[in-house]
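Encoded as structure tokens, the following chain is the form predicted alone, with no partner shown.
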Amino acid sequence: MAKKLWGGRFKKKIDKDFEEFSKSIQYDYKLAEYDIYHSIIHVNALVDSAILTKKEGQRLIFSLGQILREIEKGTFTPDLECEDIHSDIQSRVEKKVGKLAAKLHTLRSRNDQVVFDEKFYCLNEVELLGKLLGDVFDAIVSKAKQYEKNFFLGYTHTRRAQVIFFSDYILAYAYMFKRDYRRFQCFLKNLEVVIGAGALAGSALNSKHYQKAIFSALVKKNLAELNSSVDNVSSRDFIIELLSMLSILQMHLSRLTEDMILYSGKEFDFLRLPEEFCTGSSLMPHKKNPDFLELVRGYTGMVYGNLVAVLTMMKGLPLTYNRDMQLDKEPLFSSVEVLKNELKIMAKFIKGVTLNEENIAKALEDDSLYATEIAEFLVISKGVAFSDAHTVVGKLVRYSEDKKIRVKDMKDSLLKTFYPGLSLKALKSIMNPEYATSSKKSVVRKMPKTIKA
């Protein structure tokens, strides 16, 4: 049985079933790197305060460095007999330096360690997520440039609405992702890292000792004064904030995937998906299934659930630390890993998407797509009140549908029964993608620049 960091006041051994139930090593090993950073900082602070000798500090830091190199090489395997990653690292140090390891935990608590570890993890992962999101953004902008002058169909209520440029359509997602990126930047800027909270009341170590010991540029940039040790060990709002941001990003990804699933199906057939991200059917030879897109859409429930899980777990906890908070890690790690994997693939996926220009051109022949332009023509050129123009065009479209005759095929005499100022010549100049897009003056169309720093 692995040695624990507590137990002196207990007479009975811990129940084996409860011991297994209470362990977190099977998932909090992901914090190993950050826990070692905390230990190195703590050892330096102990040396600076003369609690440890310089030689003792060097021995401890050397042993911690050996473990860190295992993590960096990918050869670190957590000891599942340990209670958590803090105990695991303590045990490994003891194997290297013997009794000196007992001094490693001097004047600190796992309550303080875990918050530091989690904040450092969040900072590191959000930086990486930002870079991956930047790749997706760049892929979308590149696709918009590739089809900058191609027309596309805009929908409302999943019904054909108006003609737009394909770049207008796809860049809408670029701007969604740009806001997601800005949320990441705000998170990186605002997350405060503190150290020395102890279990809840603070530490006998002066904060200056810790500040001198900080060696990470990422932590230094976000290092703050420890104004409330009680708040530090008892709050997980930074995790909830990150899970919230990831949920919004996941929602944007899910909307994008839903669009691509619809638009690539035979019922629309506007997009062609890259085969290397699709699968076939074990029974139906003709199938080309958009499995990557469906999985992204499916993972949305998990990402949302992770946010709700932590919100619910925290909602009634009294101050300060409670063991419930151990359950914040799996939702955090889960959402971060899902988003990293999705973004990595999505950037490559978007590059392979192509337009079925022939099918889009056929769809753009739909007269109803230009109904708004006809109404605006009557308002601007004929001085008709918009409500009246709306009624005129509505009746014209309804007649076209009922009689199965295209508006462009109607004679002037018929058109004038709807409004005297209508003529086939005027309508033909209006009812085309070029006019429909050029008549919109409010949109300032320009390609956005990369969001990557």
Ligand code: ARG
The other form holds:
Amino acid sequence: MAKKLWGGRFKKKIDKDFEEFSKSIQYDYKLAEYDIYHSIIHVNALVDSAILTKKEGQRLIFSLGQILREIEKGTFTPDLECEDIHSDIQSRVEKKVGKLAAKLHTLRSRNDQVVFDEKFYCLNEVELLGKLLGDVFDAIVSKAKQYEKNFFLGYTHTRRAQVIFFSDYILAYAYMFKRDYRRFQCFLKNLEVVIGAGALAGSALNSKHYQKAIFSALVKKNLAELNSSVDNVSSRDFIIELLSMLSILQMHLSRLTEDMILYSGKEFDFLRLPEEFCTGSSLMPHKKNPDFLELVRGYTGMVYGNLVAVLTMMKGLPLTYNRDMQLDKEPLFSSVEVLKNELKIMAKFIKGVTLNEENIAKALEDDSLYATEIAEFLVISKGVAFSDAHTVVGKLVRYSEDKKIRVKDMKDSLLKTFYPGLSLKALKSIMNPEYATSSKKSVVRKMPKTIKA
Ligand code: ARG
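Please move on to the form predicted together with arginine (ARG), as the form predicted alone is already shown.
What follows is the whole complex; the chain from before opens it.
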């Protein structure tokens, strides 16, 4: 049994079931690297304040460095006998330096370590997520360029609405992802990592010693001065913030997947999906199922759930640290892993999507797609008030539906019964995708530049 970081005041041994129940080592080992950063800064501060000799400090840092290399090489396996990663590293240091290890935990608390570790985890992972999101963004922009001149059907209420460019459609997602990316950048810029909160009240180590130790830290980014030890050990809003950003990103991904599922089905048949990301049916030989997209859509429940889990876990906690907060890790790690996997595959998936141009062209012949353009023509060219034009075209469309006669097949004499200024020649010049798109002047269309730094 691994040694605990506590125990002196207890006479009875811990209940075995409870001991297992209380462990976090099975997931918080992911914080090992960052916990070592904490230890190195802490040892340096202890040396600087003469609590440890230089030699003791060097021996401790050397042993921590050895563990760090194991982590970097991927040979580190957590000791599941330990309560958590902080205890695990403490016991490894003890195996390397013997009794001196007892001085490592001088004037510090896991309450401080855990926040420090989690913040570094968030910083590293958000940087990585940003790169992966950048790849998805680039894949979307490439797709928009590949089909820059292609028209597409725009929907509202899942009903045919107006003609747009395919790039208008797909770049909408690029702009959503750009905002997601910016949220990541803000997070990276604003997150402050502090050290020295102790259990809650701060420690006897002078902040100057910490500042000096931070200066020599392996990773300096985001390290800041400690202004509130109470806030530091009590707060997990940075985790909630990240889980919120990931939920918004997941919502965007989920809408994209839903679009692609819909548009690639036989009923729409506008898109073809890359085969290497689809699966077949064990029974129905013809099936090509969009499982990747469905799984992404499905994971949304888990990603939102993770956010709600941490929000709810935190909502009633009195200050400062409470053990409940140990449960922030699994939701955090889960959402980060899900999003990384999704983004990695999504960039490749989008590259493989192609348009069924023939079928889109057929769908673009639908008269109703141009009803708004006819009404606007009556307003702009004939001076009709918009609500009158709206009624005229509404009646025209209704007649066309009832009599099953296309507007383009109507004679001038019939058209003029709806409005004297209507003629087939005029309608033909309006009812086509070129006119429909070129008559829209409010949008400044640009191919967005990559968001990756
Ligand atoms: N495993 C704990 C967590 O993740 C570390 C902090 C433990 N602190 C304590 N006072 N028991 O929150």
